[in-house]
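Below sits a lone chain in structure tokens, taken as the form predicted alone.
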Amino acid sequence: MVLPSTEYLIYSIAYGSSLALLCMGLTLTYMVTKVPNFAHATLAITGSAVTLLLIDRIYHVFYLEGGASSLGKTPYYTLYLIAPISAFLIVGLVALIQYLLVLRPLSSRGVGIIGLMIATLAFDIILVNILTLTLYLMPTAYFGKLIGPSLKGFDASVSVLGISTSFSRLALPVIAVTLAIALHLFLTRTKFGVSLRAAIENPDLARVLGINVDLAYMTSWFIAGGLAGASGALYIFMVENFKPAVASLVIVSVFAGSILGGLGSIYGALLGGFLVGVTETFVVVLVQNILAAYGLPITLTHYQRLFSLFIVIVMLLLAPQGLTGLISRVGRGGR
């Protein structure tokens, strides 16, 4: 068959949803500091580590090894709610620490954008090494049962309309839509959310109006980190062999989605991240199957992020402001 399977389509939607959350967070921090955060993907991987810890220290022992056999495995499904919430809070704090201890002090000292970008790279390296030390070098008596092998075996399986898939692939799109709607309502329907938008769009005017711009910036970084953590909390189930260094690959896709959507629009980032995610998975396999049908069996899935880089190049050349800028220009009659 040329078309990928329905199960793979579900996987593509889940991956696209995960990437959309990451792109929303990256765009939010960029709008605040005007600096691309190269540690953003590692923040998501920190959320993955939260899920690992929950499974290893709680669920694996209590629910999967018979500690609560009278309850059955139904309570295990609470993982898909507890993990994203826990990751949102923990990773949100990590992102806030990055802003308070790295970016804000350097920015107040007059460090330029290039210097701040290098600072985010340094923070990324430090965070990756902390995760590696925690997950791989800690004595197995404290941690280590689940490191190395894929977590797909720990993902609950479900059947919907005769299609068998993993529960995390169904949960990710639901969580992504829920968080996107919640963020929209927060930014448009609450007094603090409106103040936050004002602080991001025009900080000088916001200060004149009595808005606490620094608090707005801290809140933005916390929310952005939380979105990354929630995404990574379930993304871990789709990784064949989890390693913190995988963030160096994921960040390419995140930037591609943010640039495609437009770095000045959170909603554009949501759309761009989803489109890049579906392109890297479903579209890549579709093209691969078409080439195979014509006698060219090329494994394109090994080069899926080349498609993301191609998207970045095309958008920067043809529409630097992304899809939102292009749509706005079309709405103005091409002016």
The other form holds:
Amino acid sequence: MVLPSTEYLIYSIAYGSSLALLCMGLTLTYMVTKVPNFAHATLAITGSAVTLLLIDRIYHVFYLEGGASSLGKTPYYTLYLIAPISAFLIVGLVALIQYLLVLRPLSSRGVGIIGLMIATLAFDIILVNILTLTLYLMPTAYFGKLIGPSLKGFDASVSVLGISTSFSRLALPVIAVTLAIALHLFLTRTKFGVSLRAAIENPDLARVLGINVDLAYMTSWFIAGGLAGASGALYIFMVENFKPAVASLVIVSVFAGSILGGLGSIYGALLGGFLVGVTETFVVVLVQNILAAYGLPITLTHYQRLFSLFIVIVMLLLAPQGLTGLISRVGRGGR
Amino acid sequence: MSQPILVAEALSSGYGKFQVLFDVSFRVYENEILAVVGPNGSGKSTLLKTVFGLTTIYSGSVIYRGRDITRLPPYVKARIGVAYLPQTDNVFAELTVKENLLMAAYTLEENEARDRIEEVLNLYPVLKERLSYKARSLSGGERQMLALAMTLVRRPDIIMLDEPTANLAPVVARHLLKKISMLRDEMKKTIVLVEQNARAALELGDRALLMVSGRVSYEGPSKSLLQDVELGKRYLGLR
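Same protein, different condition: the form predicted alone was shown, now please give the form predicted together with the partner chain.
So here's everything in the complex, that chain up top.
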């Protein structure tokens, strides 16, 4: 069979949704600070770590201290809501700290884009190490014995229309769509949201009109971090072997999605991230199956990020403005 | 003649260490149009930016209604009634006309903002038909009208306009200049107008300021400058 299974398609959509959230956040911070944040994928991993710590505490309290008999597995189901919300708030704060302690002071001293990019790399390395140390030090004796390095065992199984899948795979697209709609409404229907767009587009004019540009920038960074956190909070349920250093691979896909989206529109980023996610999973397996059917058994899934890099190269060569630019060009009748 | 609303005394300013204005003094009187003219690079736009606080001021002062506002940040000047309309990037291109007007009324209470937006929309009915359009889709003239409307929402006493007719078709430019004269005649605003089209500016203005190489070469009635063959020929390309 050439087509990947429906279950794999669901996984692919979940992965694409997760990347879409990350790309939206990266694009938002890029529009504000004009610097690609190399620590953005690590912000998502911080969200994953929040879920890990939550499960650790819940397991500790309810299962090892005698609460399990009355509660059954209920606490784990609530995680699908608690984890993304907690991760949104905590990681939003981490991103805000990155902006306030690293990028804003350097920017105000006139540091150029290269210097700022290296600063985000430095922040990334520090954050990865803090996360690795935290996970190493936390009381995870239960993890080693009972669930291993993955949270897959804690994900609930569900069956929809006869297709069996895990709950997190269904929750991720729902949460991604909900957050995207919420962000759209915030940016277009609230006075503060509109002022945020104004401050991003023309900070000088915004200042003249009495808009607090600094507050707008801080809010953007908080939202971007929050989106990354929410994405990572659920994505961890799909990962086999969780390590904070995986962020260095994920960031490639995030950049690919953001560039595909055009780096100037969060809606473009949403689409770009989703398409890159689906390409890296569903399309890769599809191509792999087709090649196998023609007697070429190559394991392409090991090279899934090459597909992202290919997309980046093609987009930069043919349509540097990304999908957003392409769509608006088509809208203007190709002028 | 009425009292001056704004007085600039011996202003020297520039961008960082690059000095553009040298010892510039002038006055703006209530309910007049002061036309600022001069050759390219004479410091006309820098003059407006300096008054609004967007350049480095080395010395001198700006007094507005008796208050020293030389070092006040631009947003404070905007709040006390001084408006500055830059030549370019004076609207948010990616925001709709309605959103642009809302941003212009950002610091106002909701009801007050709504009333004032309604008021300026009545002045510029063409904008009323384009409320949901993004500003980038407007024509050059409509954009300048939006920028002017955004300025008026804040009900400033003095409006400084930096080449509002630049890049506009002659017929649109004439229409816009007519709107500017209406601001003085009907809304009793005070206008400082920097304009490349010297003849049009001097015909519209009550008084004029001729800038040459960062210095004031003439301050007085517009009509006199318009009739001064020597100055007009040498600096303004008038015959």
